[in-house]
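Okay, so here's just one chain, in structure tokens, the form predicted alone.
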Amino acid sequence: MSVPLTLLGLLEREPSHGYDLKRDYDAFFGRGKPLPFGQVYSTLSRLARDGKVVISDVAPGSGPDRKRYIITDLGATEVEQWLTQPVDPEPHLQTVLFAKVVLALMLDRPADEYLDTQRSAHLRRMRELTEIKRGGSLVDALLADHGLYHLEADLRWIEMTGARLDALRKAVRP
């Protein structure tokens, strides 16, 4: 999972304060482990240095001040560039595909193109690992059968969130 682009594409949607996105990120992607607060303040931290979130205001709170954060252009760009292309289709990627299916659908972009492309990807990985099953010993084979098995679950997950994006668009959009 990559904190820096999730919480790019939480500031997408909307300009927040630290804390408010610690809650969005641990209510759609955190589940069973919430992100640290240092965490998403060291990462905004980075993010305002490399130019890709700007501090909009800064208003006092009960402890530190808060500080509103809005995405740049070229924090934008990012999350497009990472948005539209494909994770390397190995397996225990399942975190990362949910995260850029709910991103896409909460920022109005097209979810089912991104997940037939990564369904491209898969196909294309499970054609590699086939050929090396089939002229590979039996330590290579049963390496391309144990990769072919996660990739197999990975597109039943693809396709059974393929036919419930309606239903999950309403659920992460307000």
The other form holds:
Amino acid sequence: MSVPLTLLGLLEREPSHGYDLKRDYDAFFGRGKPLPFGQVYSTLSRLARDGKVVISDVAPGSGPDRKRYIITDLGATEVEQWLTQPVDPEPHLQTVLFAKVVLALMLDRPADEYLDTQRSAHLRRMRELTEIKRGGSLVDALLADHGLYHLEADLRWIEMTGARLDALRKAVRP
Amino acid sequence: MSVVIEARDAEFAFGRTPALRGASIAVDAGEILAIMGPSGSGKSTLLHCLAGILVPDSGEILFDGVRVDTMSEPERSSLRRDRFGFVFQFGQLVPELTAAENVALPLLLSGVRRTQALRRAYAWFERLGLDGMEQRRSGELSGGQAQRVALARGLVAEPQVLFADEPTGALDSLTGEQVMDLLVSAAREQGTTVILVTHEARIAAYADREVMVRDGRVNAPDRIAS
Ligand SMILES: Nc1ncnc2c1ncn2[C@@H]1O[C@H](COP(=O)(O)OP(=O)(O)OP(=O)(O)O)[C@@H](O)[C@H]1O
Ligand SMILES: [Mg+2]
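Requested next: the structure of the form predicted together with the partner chain (the form predicted alone having been shown above).
Below is the entire complex, every chain and molecule, led by the chain shown above.
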């Protein structure tokens, strides 16, 4: 799961304080494993250094909580690319796919199109593995099968999520 | 690659239930295409329209550039018999006939002499790992064996297009994949175009390409980023 891209995605909704970002990250993506404040701020300062966010001091005083973070065009482009490109179809990507779908819905992007793109990337990889399986030794076939069953599990999740996008949209956009 | 079979904007309703709402698809000669999609989305209806079993209410079906939807029923029936092969979810073997006679059936129906039809049918038994099953009736075959017999029957007349609707749907995964493996090898060998309906990704992965049917329309994955 990419913390920088997820925080950038959250920032694309509206400029936010670090603690707002942490709260939303923990609520939607933390999976019971809260993001430490230190990581939130170090990630944000790296994003600022790279020109993907800018910092505006909105309240007098000092300390990290006074700062608001605003996404730049560069940052927004990166989020856009991340959401549009399918993830490399390897097993165990549920959390990345999940983050992309939730963010896409939060940002009112076409989550169903991302899922379709991901589905065809998965199927393409499954065709390659099937080819390996048909042409190879038993060991090749067993290894390919391992990949195929995991990709199939992802695909089922993609189907189920696709069928529930409307409900999920309501849940993540109060 | 040249297009062998095509639907253009096909619409079809069962009474007041729309099943196809402007479905378009073009399949290349020799291609193995998987049609996927949720239950009730119109996959079987699309397959039946392409195969000239159903006639769309509007739109066109073309086979080798010739309109199928405007043919008479006898014309479509001979097209199906002479050019197309079929495999369905449940083999639908004729229970009164032996396995070999079942395989020979399409040849017998198109006028091939019985001895020759049976000889061609027998050749498929070894090829599909069914040696010794020739004289069995469908009740004496396992699901996987029956489905391989059905596959042989679908391919024995060397059809230009094989239509397969959930051909592995009633089989466990290993048996299902064995049947798919045989189907793909045999189709490639004789250059048969295959149109395969399946909702299983692992089965669709045997195809060259997949399309998704949703609400009676076809979504081809066009924006493939890599
Ligand atoms: N003989 C029929 N009479 C009335 N309605 C039908 C008939 N056959 C199909 N339908 C309806 O047409 C629509 C499309 O059905 P179709 O059988 O093409 O779906 P499918 O994608 O093949 O589904 P499945 O995966 O369940 O086989 C569905 O709404 C279905 O209820
Ligand atoms: Mg069906």
